[in-house]
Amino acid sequence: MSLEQDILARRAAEVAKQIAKRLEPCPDLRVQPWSTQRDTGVAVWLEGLVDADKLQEALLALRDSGGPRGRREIPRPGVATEEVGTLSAAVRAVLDGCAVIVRDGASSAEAWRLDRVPARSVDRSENEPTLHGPQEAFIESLSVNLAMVRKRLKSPRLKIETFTIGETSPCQMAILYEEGVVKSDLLREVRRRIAQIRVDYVADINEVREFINDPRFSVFPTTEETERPDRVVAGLMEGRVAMITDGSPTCLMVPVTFAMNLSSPEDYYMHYSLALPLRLLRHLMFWSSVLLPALYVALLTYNQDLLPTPLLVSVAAQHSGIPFPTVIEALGMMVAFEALREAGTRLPRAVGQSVSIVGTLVIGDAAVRAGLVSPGMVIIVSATGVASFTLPALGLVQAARLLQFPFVMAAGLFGLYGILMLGIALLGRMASLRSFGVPYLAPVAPNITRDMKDVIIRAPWWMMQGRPRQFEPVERDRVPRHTAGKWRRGRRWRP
């Protein structure tokens, strides 16, 4: 028999020196005797991350309940406890935030589970705000977030496994989904590709997102990012899998369609004819942010004929004396947006707002006077940088923030011939992506009709009877058929 499987089988204070060996040099570990009148042995557990005043009473419960029993709950404080057979298992379970019950003699030792690790409380959602609707967002505990789910979706076919990812700090990863709802050959490949996970340290669920990412080189997101837990019960419901880290305040969902990253969880809160502006105003607030500044590019550049007369003079009156070209002009002022943006964002919050917008005026009116860009770019610049700020889904705002210059570039090289082919390329590697085998321009592209009532409009829910075809679930309704809109059939109700 190895050291590592009799270690606990020898006196206590030894597997406790042991312990303290394989976490040394570590001033917060705690090792404390106990005794009944049948048993002796140490407590070990690591200072802040264990609830002392509930360990102490757990002592005092074990103290007069005789002793250890294996697997149960201590009848006072009610502590939930979990037998550990090896060194190696007991120092992880310190580490995990257990105290380690250790008695002389016996082969396995108790874990007990005593967290007290420092977190949070629940606050409001930052990066995904509303006006209406919940406004409850995750912390960096994964009980608290799980529980948060469940709070909502009141249902026995919730179903929740666990993985541990993560070869030298392992960290609990959890999945949901909605059992007779998500389609097994999803929910199997969700479970392949975590189970790939090759890694160190795992401090973020963005970090898993790169691993089972279907494509491996694109500016889209392919999963979707949330820290709303009405936003993940949602997609529960839709037959969509979620994913929650411990130590993470946001949880991935799959599959997601580009669609779905211009819907804001506010249009499900307001009145369908409210949302059906905004909807628009997102999809038009995308491609302007992509394509306006090189637009503007090719139609000084190349194409001044499709300019109305005034305005075409207007304009070059503008850049009578600027001394770039205007494919430059435009790129030195996107990056110098890009780089007050990413300042503002990196400054304390007190002050990085305000450093972001005199910077953008400061700068802008400064280089007018100077002569260095036209009054008409910093407009173009300004308005395309308010134009990605519409966008509620953080990964497609970093996508349009990239994909400006290369159209840009080719507008500056080809004109409106160049911003056309690099067009017809990029639709081509949206309708090539895929993300957990949906293809990412649907319901569009396939066409799938039924699923076009919550795309570019977002339809009454008593229209919304089927969930999305393009994600298969097994059980196609939300609610049996005959009884959506019953009323509306019925004789019309008066007072």
The other form holds:
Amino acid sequence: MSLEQDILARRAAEVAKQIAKRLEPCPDLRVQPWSTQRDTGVAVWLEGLVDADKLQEALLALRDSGGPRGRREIPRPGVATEEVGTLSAAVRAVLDGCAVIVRDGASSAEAWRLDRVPARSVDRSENEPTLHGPQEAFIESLSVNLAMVRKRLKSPRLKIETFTIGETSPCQMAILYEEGVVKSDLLREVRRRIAQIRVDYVADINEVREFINDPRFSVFPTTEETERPDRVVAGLMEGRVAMITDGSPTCLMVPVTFAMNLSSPEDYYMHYSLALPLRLLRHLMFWSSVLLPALYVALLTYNQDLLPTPLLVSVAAQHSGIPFPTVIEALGMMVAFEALREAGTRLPRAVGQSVSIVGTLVIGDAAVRAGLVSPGMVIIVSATGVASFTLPALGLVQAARLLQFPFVMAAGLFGLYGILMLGIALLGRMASLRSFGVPYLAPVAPNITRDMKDVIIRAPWWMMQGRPRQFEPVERDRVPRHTAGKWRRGRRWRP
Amino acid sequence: MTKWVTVSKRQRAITAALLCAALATGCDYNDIDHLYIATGMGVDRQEGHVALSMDLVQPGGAGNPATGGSASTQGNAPDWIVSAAAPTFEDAMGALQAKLSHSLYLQHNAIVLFSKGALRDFTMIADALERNRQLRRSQLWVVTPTSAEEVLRGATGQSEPVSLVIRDLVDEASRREACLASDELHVVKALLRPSGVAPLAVVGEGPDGSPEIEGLAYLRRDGRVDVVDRARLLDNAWWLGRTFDVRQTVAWSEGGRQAFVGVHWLRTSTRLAVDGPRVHPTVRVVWRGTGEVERWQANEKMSAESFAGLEESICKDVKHRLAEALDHARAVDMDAFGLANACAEHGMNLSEGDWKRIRVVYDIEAHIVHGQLASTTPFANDAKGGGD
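Now the other one: the form predicted in complex with its partner chain, given that the block above is the form predicted alone.
Once more the chain from above appears, this time first in line as the rest of the complex follows.
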């Protein structure tokens, strides 16, 4: 049916019938006639998506008021209305959780937003837990998520633009930014990429991520994924752009750098002196999670001379009687560990924890006793797993999990040379990555000295007056310079 | 687009070059299971043949944390010895490998134990050892007056391979007498200097068969060896550099009677200074030591006067010991203490044997700290009277 033919019929009952025809079989579609002193019509809605009590109240109010009298009808108190001019729009509104009010003889209908979409309440962040700082996390409702950001960022310059993506099942998507801070080119690029998305439906914002990513094929996350409103607000104030879709409890932030993936929100809530060792530890753990099994394989198969003699003797003793070459043993253990981790994630939480413990303790011990793997290998693979758990960004954890396999294979084929070669290639690849125009290894490569105060170290807040230059914010200072100056002078005061 | 293609091509070229580089280096796949890890090598001379004994790690043996087990168990030793003899060093290595089902792994070889007899062919053996790229240059070179194979096989009940025991013994001893740190680099460097003599640690079998330090050996470039026993080790160690935490008993004449004083040297150092004209140089032996008197076996309590006398006796004793060591070196015709080296450093190249005629003077300063030990223990009074 073309748009021209899609004009609402004059008879309300006929319109309701056509809506039902489009949706049938649809047992949860409800059609209820209504009448006032002047008008008659029908209300069409989907049960479960509309708050029935509110609808009945609104219909009663409609009857008392005399009914809609044209396009400029004053909305009923507490009910947001939207004009619907075509049959397709009416169907979309019904699917969107609106009650469509059709009047006999009118050329358009009204969509009353009385949705009661099932949603959970705001809860603690499960994927990014912290000891200090705010604890609440996004939920699957766009409006609630936007409200959570608004609650924290009470700035008139916070702008929210909405888009609709999804051809078959339209989905609301919002981009958030701080006007006057964000670079206009970045904003334009975000809009362009979102506009180019062609997809039938969007279940989660992670689907959007793959459409807007800079590199088409990369294991490294070039968008930041978070479920914490406080992190989003911090990003917006740095001149970044956030994206939220309806139905997803996660927010995407762009651009992002490698170093940002290794910083946790908690770094900013605890004393700055503690952030340094923790960040150093995370950097060390990231490279450990990528390289530890590979180094072990290389040392045991090619470069034994690098081990101290007592350690070599001990390792040789552990490895005697193992029927597999070290590289196969390592790959087997890593696959087993990944399987256990996957099982622990997929199973219900209580069972999942049991599987992890059983897998680690019992199966690992049994495998060692059976002479299938050496104790050293169990320790190395477990240590690798633990190292990856310290990473705050899930995307980086997944990257490390993937990367350790090629590194082990390279170590098995070429020893330390293999690791070196692959390491150089990896660094080259990382250096070539961009996240919405920002080099992935910034501010290290290219070197932006000013931004180094929030990479390995986290400088005290009073030293971080400027916004990160890597994002090229329009307003470079967080607070006007003269204000900062006064504050610094105040610090010298002694009683 | 063109830029992207160029970058892509460059990346591919770099990747290919790196792969070729890796392959060109020759990646020797040697899984740890397929190696016999050698921790020590014994070199003997048997009827004109070079006899090599390899101390190989037995992974399932005692002392390995992974396997546990007791060293006393028969056949459960942490190591095992394989021997082979052949006319040349290389042939002997080949014969050894022929007895082993896996590759011989020499990168962890910690010591080379020469028998005194084997050092007669030192030039040939040293050449072979230097040429072997698998051997580390930091391995210890140690001498035994008996048979290297016997020393390696004799040790039982050790929790770690006997070679590592010997290495630890020498390391510990060299912490006190630095001259015992006879790793290959130092030895070769010493042999190539004008004196052409290098000190090596001497290891022998103790009463229970386990290895022990027996003294010091001087190895000359031509393979001649002179062994200094443990009684004279300290005198020679003083000549050869620093010592730490060593003890000396000094005879002390007091009031017409002979007494003995125990001196604990916290640290001593010796350096050679060359004075005088180029034709007749004088080597000044500058000896400095800081020590404490641990025990004296004399009747009287220590006074300032007797303390000065004691210090004088100690200095005399040190001088006497140094002079004796030098006399011995002259007697065996070994410039063990590097007099020729000292002269060469001052631009005086001596002819062979000239070092024996060099005048040597001693500049000895002993700084004695009165030890608290003897005067504060509950047995101090008895100890003081013990000299009668």
